[in-house]
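To begin, one chain is listed below as structure tokens, in the form predicted on its own.
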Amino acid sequence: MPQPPDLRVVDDPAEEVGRLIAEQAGRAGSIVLTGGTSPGRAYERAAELQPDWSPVTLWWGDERCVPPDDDRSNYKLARTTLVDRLAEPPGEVHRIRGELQPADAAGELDKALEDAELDLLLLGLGPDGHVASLFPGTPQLDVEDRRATSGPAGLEPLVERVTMTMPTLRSAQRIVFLITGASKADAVVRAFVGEIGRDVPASLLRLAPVRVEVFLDRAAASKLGTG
């Protein structure tokens, strides 16, 4: 049976998640970052609290197929808010090369992930229930024989994406969502309270062998009845 998610409604989820990321960086291991609009402040806080990331292996759960200096790049977000602020950068950085052809970038990520252990996976939630770049009802959700895949986006920005597959995401030792804003409130209910299914990809993380941790502000949690 799936474990119920650990829903944590807090005043400042970015602060809480920033501390959590910094604690993991201090223990070394592998950290998987996310993109989107919510995590930048968490990354800044993590860099303040733990400036030495030399023992860390850094990954991204997904990437937009754009160059690394493009404002839509998940890598650029993490570089400007986290990596460039560190006194000691991560020992290994596995950037998804969005400037390549999508299938080539996905193949490169798939190979890099061979034998990798993911200690902390950070995720966001789309208003349509997507997670990483796994969108509702798409063929990418069914990929189980590879660690990474590519495909079109379901929401803006409408550029091709490279993403870890669902089995890879569920393999992480710790799975943490950071979700803010009232625009995510319906998706929160569907992902963490509703039925598990392909129409809400984030709900599929509840099938992982570890309990999913969800950090929410009160706006994002407003339809849970816990705000």
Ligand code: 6PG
Contents of the next structure:
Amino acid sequence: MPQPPDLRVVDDPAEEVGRLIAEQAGRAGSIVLTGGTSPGRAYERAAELQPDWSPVTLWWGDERCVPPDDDRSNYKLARTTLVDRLAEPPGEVHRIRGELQPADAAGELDKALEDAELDLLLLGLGPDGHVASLFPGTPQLDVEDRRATSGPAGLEPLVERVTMTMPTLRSAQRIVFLITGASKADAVVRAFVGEIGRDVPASLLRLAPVRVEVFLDRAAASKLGTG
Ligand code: 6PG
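Write the structure block of the form predicted together with this ligand for the protein whose form predicted on its own appears above.
What follows is the entire complex, opening with the chain shown before.
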């Protein structure tokens, strides 16, 4: 049975999520980062609050197929806002190699994830309801026999993507969304209140065994309750 998501409308979701990332880093374990424009400040706060990440294994839920120094790279976002600011870097870093052919990078991620346990999974929500790089109605959503896959992007930046698959995302011990801005308000309703389905990939996380936690600002939450 799907569990209702834990929706937390707060003044500063990046601060709250930064704190919970830092708490997880302090307890050790594996942390899966997301990309996009929303998480940078959360990563900066996490680095300030917990500068020792030596017992942490770091993963990314998805990557854009660009080199690691490209401004569109999710790895670059995390390196500049988090990893480069730490006193002690993470013990293990599983960067998705966006510079490879997408299928090769996905194969590498699939292999690396064998036997991996994901303690904290961070996710954003696209205005079209996508999550990680799983876009509405695409065949990548149906991949169940691999831990990672690749495919085209449904939204900007329109570069190929490598992404963890839905069963891998759902396997995390803790699943946390960080969502800000009015442009996400409709997608928030569709993902967390509406019907669960392939046309809103984020809604499929509600089928995970753990309760999804959603941190959102008032603009992103503005259509909840009316939806
Ligand atoms: C990516 C993502 C993607 C992102 C959402 C939300 O690489 O683009 O990982 O799933 O989390 O698109 O992004 P924003 O934070 O930019 O709204």
